[in-house]
Each structure stands twice: as structure tokens, then as C-alpha cells.
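Below you'll find only one chain, the form predicted alone, shown as C-alpha cells.
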Amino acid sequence: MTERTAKAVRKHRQTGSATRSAPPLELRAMAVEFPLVHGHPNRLPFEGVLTLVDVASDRAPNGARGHRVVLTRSAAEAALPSLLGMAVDYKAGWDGHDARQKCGIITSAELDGRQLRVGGYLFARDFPEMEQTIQAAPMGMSYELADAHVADMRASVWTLTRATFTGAAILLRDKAAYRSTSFRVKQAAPRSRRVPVAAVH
């Protein structure tokens, strides 16, 4: 696998004259470009909403000691480069994290409003059971962090002001800390690499 180029793109969009009083919509994006290989059997492109910024989670994520959390926009912006090249994983039952069950890689990340969006590839040939499972139920995502800094450990809702992304998990949306996250494959895998699996319960 070759990583050819890493580049950061910063775009500012301003609304027209009819909405000049509205704040500008800002989008920050970063991606690793891979060589194009047509029909690669082990690259199934995906996209998803990893988390929201400046919004309290719906439930406490793993490692937060029962606290709901807020990832600040500034912390997410600073940590965007750490997402690239990190793995996505899944846990049997699709209800949590298993950092050793790595089933894909993140190649792009962007902040679009309050959404932190990611894209990349699933290792579809290595994990042929994933695609049908992912399409059988609403799926979400959850981030994995290291070196997180909490502004006030005594607060009921923890505010994360600094962190490093170490990966992400694909899981059932109703099991995610943020129920507004999402995950989907961008195209169907060739029939030759599909295998039937049981539905998720």
C-alpha cells in the first residue's frame, strides 16, 4: 500500500446577499490519496459521520467514566491529521469497540458544520460478512482517542479540549455515544466476494 500525497484543504463559503448576516459556513478537510486500482477486491469505499463537535454526546462513551462528553471544534480541528491512516474496527454483536478487529482504513476527514465526516475503505475481501450486516440495520460510528484533555474532571459533562484520534469503530447506531452518527458503504461489492450472514439482533 502506498500513500502518495497528504494535503490539507481549507475552504470558506459565504452566503449570498440575502443572508449576509449569517455566519460563514466553514469546512476543513484532509485526505490521503491512494493510487487508483480499478476493481480492487479488498477496497470497499465507505463514508460516515464519526461524531459531532461542540455537542454533548447522547450517552457516555467508553473510557469516560460514565460522563457524557463534548468534543470542542478546536480540538477536533487540531486532531484531524491524526485520523488519517487510522483503522476502523468492529466488535462481534456490533455494540462496541474492538481495536484489534481492524476491518478498514480512514483516508479522509472533514469538519462540515458540526459533523466530523470520514471516508475510507473496508477490507471487504478479508471481512466478507460486513457488507450485508451493515446494510441490515442503521449503523453509526464512535471514535477512539488517546491523550485526551478534559477541561474539568468534576463537570457532569466532560469537555475535551485536546485529543489524538487512534481509530474508530463501526457499531449499531443506537449503541453509539452519538446517535446522529452514520456509516454506509458507497457501492455494492461484487457478488463474487459476498457471503450470506445472519441478521443482526
Contents of the next structure:
Amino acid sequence: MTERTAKAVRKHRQTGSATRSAPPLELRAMAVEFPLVHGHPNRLPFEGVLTLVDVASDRAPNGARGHRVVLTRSAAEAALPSLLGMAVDYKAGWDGHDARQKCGIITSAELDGRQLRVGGYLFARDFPEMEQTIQAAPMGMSYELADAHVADMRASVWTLTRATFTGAAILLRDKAAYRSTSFRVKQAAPRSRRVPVAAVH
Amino acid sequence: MEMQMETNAALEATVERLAAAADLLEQAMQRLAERQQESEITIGRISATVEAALEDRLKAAEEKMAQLEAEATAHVSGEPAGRRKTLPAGMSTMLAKQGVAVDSLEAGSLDAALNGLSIEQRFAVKSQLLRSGMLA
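May I ask for the structure of the form predicted in complex with the partner chain now, the form predicted alone having been displayed?
Let's see the whole complex now, leading with the same chain.
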């Protein structure tokens, strides 16, 4: 198995094509590139919207003492590197986090408008029951933050100015503090294209 | 020539003052940023799931309030909830034999109807009627 893990940081700045007066669309992305293994039985690619930036949560997140929260764009941008390599987990009942039930890994993250999109792999062989449930109900995502800085504790909506991502969870969309999150499994590569990654002598 | 030198000196002095002012502004900005960071509070852990415990507590409080309101309404209407208005079968038979209709009891007519009973029996009948709420 190769030890090389390439880290690519890409910054795209695309000017709006529809109208000249529209502000430029800014996309910030970051990814850990894994060696490609066609037909890997335990790698099921996924993508999802983890959260929104500069938007108040629909409901109070756990740990926010009943306050709705806003994750600022600058805080999310600064925290993007902390998201890579973190695990996705799920809880029995699909209604929260179980940090010890890690069922996948995040390998890419990007800020697209107000959406913080993530991608990665689920450990599909280790959690065979997961895929069926995920496709049966509308699923969302939830972030887990550590050391979040709150600008004003007395504000009715807390503004998070700094934070570190420590993980994410897949859960029923109506259990997420942000109802606009989403999660879906991407089409896996066909197994017939399986190729060896290392020669055995 | 002399005048030009004076102008240059004045310009240099102005630039120096501007540079000093810029330094002061930069220091002030730095202090403000530090104070802002100090005033921010750090929260150990936040996860973007619905705060279940809070919602459960709210639901329990709402249920309790509804229950208390229902009890208060029942109390105000003067009809204690769940109070039975029934007599034991033996007592009803005894009253029937004396010609007393259980549905239309009045204190005056009851005394007259119970004349044929002993004092002990009258006490027993009246206390039973009081307990059952049929006699005020």
C-alpha cells in the first residue's frame, strides 16, 4: 500500500457568467487525495451538505444551551483543514452522534456559496445495514465542533467566530439543527474495473 | 532653492507624523483585536443535532401545564373530577322500601321518609348519602 498521501489545496475564483454586475462566485475547496482502488468493497463514496455558513440554524444545536447558532464564513474557512480526515458516525435511531460508531471518513470539503459540502467514503462492508437505511429516508448531516468561540453569549443567536471540526454524523434530516443539510451515497465504481494497487513478489 | 528645501523639510515632517499616526492606529487595532478575543467565550463541544434534552423538558413542562389547567377548570366548575355518585345496593334497596327516590333527594323530604327507621339506620343512610355526594 502506498504511503503517499497528496494534499491538494485548490482555490477557484469564478466570475459570474450570467450577469456582469453579479458578484464573483467564490469556491474554496480542500481535499486529501487517496490512491484510487477500483471496486474497493469497503469504500462507498458519499457526498453531503454538512452545514450552512452565515445562516442561523433552524433549531438549537446540542451544547448551545438552547441558542440557535451562526457559523461565520471566515470561521468555516479557517476550520476546513480540521475537517479532513475526520470520521462520520451514526447513532442507533439516526437521531444524533455516536463518536464511537465511526462508519466513514471525510476526504474533501468545500465552501460553495453558503453550503459547506463534504465528500468521502463510508465503510460499506463493515456497516452493511447502513446503505439501505440511508436510501430509505431523507438524511442530513451534523457537524461536531470543539473549542467554538462565541462572540456574545447574551445574544439570542450565538455567532461562532472560531471552531475546530472534530467529526460529523449522518442522521435523519429532521433531527439536524440545520434542516437544509443533505447526505447521499454516490455511485460506486464498477467492480469489473478492479486493478491491483501493489505487485506481490 | 532655499524655499524648496523648506518645503521638502515640511513634507518630511508631515510624512513622519503620518507614519507615527499609522503606527499608533495599528497598535490600537491590535489591542482591540486582543480584547475581542479575550471577550469571546469558548464552548467545549457543539454538535448540530437538535438539543433533545431541552425539547424533552419543554414537552414535559407543556404536558404538566395542560394537566394543571384541566384540574383547575374541573375545580372551578364545582364538580370534583372522578367523584362517584352511587350508593351500595343494600342502601338503595332500603331507601326504595321507604319510598325515597335516589335521583331526587331533598333534605326535608328525606327526614320525613326515614321516619320509619331507627336512629342508627338514619345516621347510616345520611352519612352514606353525604359520602357519595348525593346530599349536601
